[in-house]
Amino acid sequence: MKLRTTLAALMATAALSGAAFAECELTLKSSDTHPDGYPTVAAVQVMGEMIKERSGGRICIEVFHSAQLGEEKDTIEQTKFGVIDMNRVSMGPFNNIIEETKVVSLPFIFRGTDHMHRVMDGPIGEEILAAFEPHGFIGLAYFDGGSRSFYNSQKPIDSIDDLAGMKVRVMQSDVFVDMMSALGANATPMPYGEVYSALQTGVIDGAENNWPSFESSGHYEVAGYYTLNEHLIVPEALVMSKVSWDKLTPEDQALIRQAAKDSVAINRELWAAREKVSEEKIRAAGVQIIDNIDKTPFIEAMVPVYEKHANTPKLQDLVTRIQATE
């Protein structure tokens, strides 16, 4: 059976079962901060059909979207201890508490998304999936997070020059930080909810992510340029707490893992979908497109980030092991 009709199966039962979490002998908690639809939260439901089916009914998976649960650096706490069973989370929020996420999350560090695919499906993804237990996660899949690219409420940005004063938010980690300030702009840590206020009332001049994202949230009706300079391509990470996990048995834990392996594939489809239909809402609403702009400044500007958070021979060698890959 064809993916794209096994996911249209899948997502028409997931629609369905959102009243049997009653009949399940374990109900796992699962955190997203992103709407209903969306491609993260979507795969995550798919992923706990797949689980409900090959566990015969008895784990389900309850996903709680749209930060209902809180933003991602407060469920990353609540899942380390166990409150949250499951997490989507952006590597930026892990930034601080994961060094080799940190990695992954350098301007530019992949050369596209087909880059980054091959990076984190093989024995680098694997590694850096592996130090988030020490840490009290267990690191299960990547899904895809796009390309995220500057917008902002005051004037096109054609150049590094654009930005220099701007107030730019960013996720709440120092690489990201880091980042603007190499660019002259003023870096703003906040959380993802707080965003849309922040831009409509000037607290801000402009943020950064992906097409779904930029659309998703509404960001566009209060940021009328975007410039597709695509400095991050920052996989998003499906963890499970260490707490959650070390219950399971061991039977149970490999069906999770191989059930999250699965999902990949789905999310995968689900966002390159979602990008064309975001793009195409985003053009029609007026939005002014910046997508001719000469990257290699920007690129050039990423030097002392890199040698600041890739300070270590072990993070140095990712680098170069990453930039190797073909």
Ligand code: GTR
Given for the second form:
Amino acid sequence: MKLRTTLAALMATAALSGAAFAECELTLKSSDTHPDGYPTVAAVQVMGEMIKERSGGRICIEVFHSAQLGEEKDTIEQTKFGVIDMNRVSMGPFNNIIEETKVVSLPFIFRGTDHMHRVMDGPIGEEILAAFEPHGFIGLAYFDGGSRSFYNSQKPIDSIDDLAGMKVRVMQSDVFVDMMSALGANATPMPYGEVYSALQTGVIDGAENNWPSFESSGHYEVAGYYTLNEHLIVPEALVMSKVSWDKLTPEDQALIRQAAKDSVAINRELWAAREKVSEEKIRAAGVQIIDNIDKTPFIEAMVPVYEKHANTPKLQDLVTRIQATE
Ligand code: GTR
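Okay, that is the form predicted on its own; can I get the form predicted together with this ligand now?
Below is the whole assembly, all chains and molecules, this chain first.
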């Protein structure tokens, strides 16, 4: 989205919601691609309530959900420039900007959600949050993004061979483009908001995501096969613009940091509940679920992706430490 369009959207929404935020001295604008009610959107809204209360009503957060401020790659740019104050995005679209985020976007780097939590809640997570700052962002917290698996409109995918030559949408990150090539498919990097019609019109055969995104985006209506190969567990990032951050007092910065940390538990609870609801809805809709998949060939195929993207001693060390985390 162009800057002018974004500003127009911001002003229009601000006018509509002006009354709700009129009493706030400072209203921070926060972006999310997901619809209202999605666990990331709700967690930031709850965080906003905490911030409002703890600041004595001075600081508020207005969440612009449903990609009202644009697709993730564009909103990341606008966050860097301070047009958007806060952003909840996947780590994926940060991969080409902040190399440390590539490590936690590598396929099969986490053995499961518990492993991801132990890594991201500890020193490695803090190290990666700190890596955002030199690039113009303040890393605040990580939210859950479940496990991502392949879905498509064509046929059941039982093995890597079935992916050969398929056109599969990925997030705009070289890691995911190379992941698809290593699996023999044709990667189509594309903004999230374009995937539904691309599936419907056959521009792509498939995509990959977690249960709640597959459901809330409606992609399951146009892609009837879901293979639970769980190739990616990508943490969601909550970041602030350094431009906006630098205008705050150290006390208010600490208040926001704490509220962000406190919102993590809320997000995890909402996430676990939503995963179940989304899975039920997708199963009830008649999507064919392939869940007896042998993951080993998928894991083995990722060797070149690790070699290419964890290609410095610093990144290799991060991989080793993540794998060594119990
Ligand atoms: C979702 C994630 C979004 C976005 C989307 C995508 O799971 O929460 O931030 O990255 O996937 O595939 O683009």
